[in-house]
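Next up: a single chain in structure tokens, the form predicted alone.
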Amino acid sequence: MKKIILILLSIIVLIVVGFLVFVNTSYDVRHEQSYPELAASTDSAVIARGKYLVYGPAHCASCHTPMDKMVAVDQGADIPLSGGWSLQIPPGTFRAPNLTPDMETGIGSFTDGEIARAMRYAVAKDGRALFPFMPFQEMSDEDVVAIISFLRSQEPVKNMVPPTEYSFLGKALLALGAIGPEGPKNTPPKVVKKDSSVVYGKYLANIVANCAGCHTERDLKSGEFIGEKFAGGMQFPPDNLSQGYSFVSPNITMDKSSGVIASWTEESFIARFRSGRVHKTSPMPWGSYSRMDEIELKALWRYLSSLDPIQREVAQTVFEPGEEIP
């Protein structure tokens, strides 16, 4: 008996240090990925889009300008891109990069491509796989074109952003290729009208705003979706920016007995965006969001209410420090 325990504790050893040996020497792959045919423009009013699309809608603001500066960047100050903030979760402590055109610390080196190219499959430039925090894979052309040209308007600020640090897990779903290059599932548009329609609204909320991202429960591990779009009940655990906090994030369908906008008017959706933050350690972006104009709030009001409601009650949001999340 004691002969066979001993071989089965040497089988589930080896296992062990096999899958410890598999994933360190496998995670930090890199991949061949092509280059969207895509460059940036000098036209004054393209960079002006892109200005409004990185520190409004696509809140690129809120996340590549330096910890100490959040506060400004919420409250409306266009802070440079220089990289900084920091978040620890359980894959990783992710550092958003420089994103001036400085030539050693920023993308003042990269191409236009490789800016895209990390946009649209999530690959570095160097061929790494990037986390998905940006659901920019089917952004229009013009857009990322935009942002692009925008991002090279900048004045060039040197700062040196320490890498990306994964843990054990990060590895594990690199190795596994639970994480890596995601590109469209469809083909990105040329071009996506700008009006107050429920068209412009869903490319909003899905692409650009990303409001699917967080109002959708997803497993914390793997970044999998697991509930149904935009009903809520994706848990924000406590993190180095939230002073203890946890979070979940509301159903924003219409049902009437779980959505938490079911009750309101187009007029006071509006409002609410333009009221900004009302927890300081909410992970929802308030101050990039107070900055989108009346055209594209209204878009995203009739594209949201266009949606067929799901019951998915969602009884608290905010929780405590030391308050478990059920």
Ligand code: HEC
Contents of the next structure:
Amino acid sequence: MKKIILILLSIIVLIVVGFLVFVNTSYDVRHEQSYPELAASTDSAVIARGKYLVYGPAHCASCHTPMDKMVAVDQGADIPLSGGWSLQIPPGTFRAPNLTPDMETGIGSFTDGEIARAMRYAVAKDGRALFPFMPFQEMSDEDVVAIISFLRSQEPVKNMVPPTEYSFLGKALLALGAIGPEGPKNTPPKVVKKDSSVVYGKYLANIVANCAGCHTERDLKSGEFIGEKFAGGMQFPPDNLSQGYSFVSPNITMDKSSGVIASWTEESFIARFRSGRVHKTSPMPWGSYSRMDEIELKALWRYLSSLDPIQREVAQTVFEPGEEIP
Ligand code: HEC
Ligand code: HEC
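The form predicted together with the named molecule is what I need now, so please give it after the form predicted alone.
Starting with the chain above, the whole complex follows.
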């Protein structure tokens, strides 16, 4: 009997040690994803569109500016994208790098293809898989080019952001391929015409502004979508940015009994977005969205109004420090 227990214990120890060695020797995978053939432009209209996207609906600025400048960015200042946002979560400490054209610390040495690949495939310049903070895979060619063109047009700022650090869990996710390159599921469009139509609203809500990514219930560990789209219920437990608060996203379908905007009008929807942040540490990038113009806000409203109403009660969206999400 004793012998059997010893043998079993030895097997367990071997498996554990084997897994530790496996993770530590194989997490550092470099992916050889090909580069999208997109090239930056110096056309001022293209650069202006890129700037609008970066500080507005695509909200790159809400992460790629220094954390002590976030309030200023929220209030409309064009702070350079010199990096600095960092989020500490179980897989590691993730840091948003410097996206100004500085040669050593920014994207000065990146090719257009390297920047485009990060956005389309979630693969960094060095081939590392990027954690899925940036689901812009199906952004149109025209908009990706506009963003790269704007990034190149900025003044270079020297600011060394320390690299992302993975915990053992993060390394295990990388080694097992759970964090890996993530390409577009559909062929990205060349152009999506900007107007206040449902088609453009759909593009904004699902891709550029990614309302769907937060207003749909998801598995907190895998990120997998488990709820009805736009019916809310995604949980945001306290993190190093939320000052102890937790959040749950509301249902933004037009269901009369449970949809938060069902009783709003186009005018009140636009006014709510213009007024920006109400809850200081809400994860929603209200400041960036407050820069969206009327055409885009109308498109969003019309798209959300066109969706099937889904009945799903989200009783509370803001939780005080210490308060449990039921
Ligand atoms: C929610 C926060 C967030 C938003 C929004 C965001 N980023 Fe990032 N970005 C990050 C983080 C964090 C990393 C590093 C991730 C990692 O190390 O796995 C990153 C990495 C990158 C990289 C990779 C650089 C390299 O090493 O190759 C590029 C390029 C980039 N972001 C561009 C953008 C652009 C362009 C936008 C807007 C269209 C954007 N990001 C929006 C947080 C964000
Ligand atoms: C990073 C996650 C995130 C993203 C992206 C996001 N939201 Fe939210 N949203 C939340 C959370 C959490 C709340 C609840 C806290 C609050 O009201 O700020 C919320 C609240 C709201 C509300 C209710 C506001 C109120 O005053 O009652 C509306 C409407 C809304 N979001 C619409 C949108 C739309 C439209 C988009 C895309 C343009 C979007 N959200 C993108 C997380 C997000």
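Rigid core here is just the name for the largest C-alpha set that superposes within 1.5 Å across the two forms. Positions refer to the first chain, counted from 1. All figures in this text were calculated on a predicted structure; none of them were measured in a lab.
Relative to the superposed rigid core, the position of the CA of residue 316 differs between these two forms by less than 2 Å. In a rigid-core overlay of the protein, residue 10 has its C-alpha displaced by at least 2 Å between these two forms.
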